[in-house]
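So this first bit is one chain, no partners, the form predicted in complex with the named molecule, shown in structure tokens.
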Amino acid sequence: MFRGRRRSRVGALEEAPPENPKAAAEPERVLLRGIFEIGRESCDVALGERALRWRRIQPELPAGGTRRDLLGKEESLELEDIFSVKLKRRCWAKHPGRDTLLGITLFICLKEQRNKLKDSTLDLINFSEDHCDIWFRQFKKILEGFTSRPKALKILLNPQSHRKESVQVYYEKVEPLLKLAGIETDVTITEYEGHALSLLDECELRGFDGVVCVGGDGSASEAARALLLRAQKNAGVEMDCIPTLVGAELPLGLIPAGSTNALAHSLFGTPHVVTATMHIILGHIRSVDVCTFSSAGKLLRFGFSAMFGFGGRTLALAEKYRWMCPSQRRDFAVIKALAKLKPEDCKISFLLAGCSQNKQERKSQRSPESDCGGHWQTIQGQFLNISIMAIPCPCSVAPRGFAPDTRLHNGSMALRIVRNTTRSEFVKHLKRYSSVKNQFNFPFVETYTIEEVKIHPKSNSNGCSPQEEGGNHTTASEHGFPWNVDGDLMEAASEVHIRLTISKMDGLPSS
């Protein structure tokens, strides 16, 4: 039957609730009947408007029997879980070209533990090439009917990622489930850091349903941004003109091959490379909130995630050591940056989720500046660290997310402020995220549910600018504070603007 154990998806009918009570008090039309061996066993298998059913035909016992009794249990699968069909022949070596019809594959979706996808088959074996065909062309025409599903995809493939496996992982666990479900793909492999950004500010993708990122964070951040910054072209939207930015014209997929991949974890629920993909196959897509970053009222960049003090000074340094191994660097700047630390004297303003003015008025206002309506809040003080996120960002550091209690697509980001304390007690903090415990649970840290904030970094504690700071790493302190915005350095001399807008990416359906 399945390969593979049977998941939730396929189940014994009468033991499912219905989803939807509507619906299933609405007897569904069966679209075809008939006859298949499944799993060895004779099958009663019926085709409806939603769904594949199929009884076992038991044998007639010589006590006879009602119709029902010689009927097993129901089961079910969804249609929508259906991503390719495909006529099953025996080839026979001695004689090529002429096969034996064995019946009818269907490629499935199966859900399995902790969020994750596989890809498994069921086959429906009947010999009669008259009773397939006509079964096959139904498929394909239910097949036919998932419009949202992509057709053509544009692949960025950034063969550096993580420990440059991402090209294996993309031709191996990738590309067959691509072709089976029939998609066609267009695969640039990235040359250099901002070739994605170039390449999708001027190459043709009329034709494509998506672009799919197979990469890390970085990458799949520079895809977004990409795909934002075409848009606003496109639609000849003043780039500085935050209020009236557009979302991307096209949705972005992920394939987590990175070394944290938060993003892809945080779309999926899980870094798992088959689950990305059988979500992009089936075409769910949902919105994903997207910061934008923005200084002296220009448009920086846009960003998921941001941290300033630790978190950017931190990613800072690792960046004056990229010719250590990924991993190495990372802790050898934590660890450098935990030496050197130090709090940053800031002024945080930040409008609380809920509180703005109408969002349609303040557009139509094309307000550059939000603060009307007196509801900003402004904090001063010296902070080890601010974070910004607008979706949860796990990871294997953070298990429950640097976010934890963040949507994809609730109009909010949170805002993490930790107040200038010892290093041991900074240190205990840090080491609650790789816990299941509450990391915001100490007098130092605070919370907020924001919209929008402006950090406004004074100089530092000790008096030092930036320049003072980065020592020979000439980008970070030629250019200002750093911050970490999706693990990408971003360098600000001034008051940095931070607000939500919309994208769309594929991922979790919106359920």
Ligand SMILES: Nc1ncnc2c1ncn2[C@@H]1O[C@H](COP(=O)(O)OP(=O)(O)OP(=O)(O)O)[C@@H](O)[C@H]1O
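Would you generate the structure of this protein in the form predicted alone, following the form predicted in complex with the named molecule above?
This part shows the chain on its own.
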């Protein structure tokens, strides 16, 4: 951590002199050069076009001493890691308005651990008003040159995420950093499921550089759907025919505040709130593949991952016990679903990745079963679970991810098929997710890398009825098949077609 302390007085700053032949040979041009105190040490500081560099100035030895280099080891800071700059002043309580200039404080982003970021400061101590002003204005000019960084954000805050801690997380950890970076925010607290959909359909987004969702996977998925649906509406796209859709007009940022945070894990490698915030502040944009879910030719929703069978039934059960804390609700639903474990009789048709024909030829195809070069495959039988993942989906219960070989924007999905087997073998498969071993190394598990897939259930064998689990409930129907899509329950009574219609949706966070 770089931190300066105010102590001895240091020399005044000067504009950088003309570059000498040695400096001219270096690729980076020096903009300013002067003396600052950094960490109680006087340093020769040079501000270049890409980095701030400094060397500790060592005192000269007495006459007769051994000759040595008067400059210490060079240290540096990349300018792209600076997200704010302020003049450092000492304020006097007894004499308001008569503060004393101490120097300049740089607010910086540092890598703390693997994938984790943290905010820190670097103090450049100097008492000269004129020269500090020169450096301060130069730093401000440099920061204004990072045009990819957001200046105004629309914040969607889900107060019900996880243990209802998202409001506290935002106002205590996120908002102070956004304000420090000079980012204007407009915060809306969502009041019900689907509020983000209606809000982003109607609200004015001109003037914003992005939308940030504070919540879990379900909240982020809903915000992504809202932005994509808005883009189709603005482009005049007819949604019933599922054409090639257009991408979102604004990037989406995510502050993880849910129970699993699989999307945040996939993006950042960690659900660390400050890490996500720093990526947004620094304007890191990353492409993420997005799937469309359709049935009978009509769009159902967008999403990043889905589970059918055991995964869908488990979520349907968990939704009936929302009064439990998330971890208890999840464990209870898993145990109950295992007790009623039954396979789904269905047909699976899929197109292997990298084997598809050009888009125009594929549009002329009437069905996956038609002759298209032999790349479509069909499997029929009884399956305990089917998962389709466009992102790796690591989380606390699956550190390597539910699809560890998948990438965020490789234009393909991972299809995992678990055929019917004994309950004990299926439990072994589930337990393997929490280990570092290959969780798919079972004879009843099949894995494919695909671009499209159709899941066609033959009969409703949910293993539980609405009456059995507490009467009529909006999250489970007698004739619908439950799907777990990004942690949200989706019901479909017939075949569901999943494909990467929209590839590379831009998102603010990056890893």
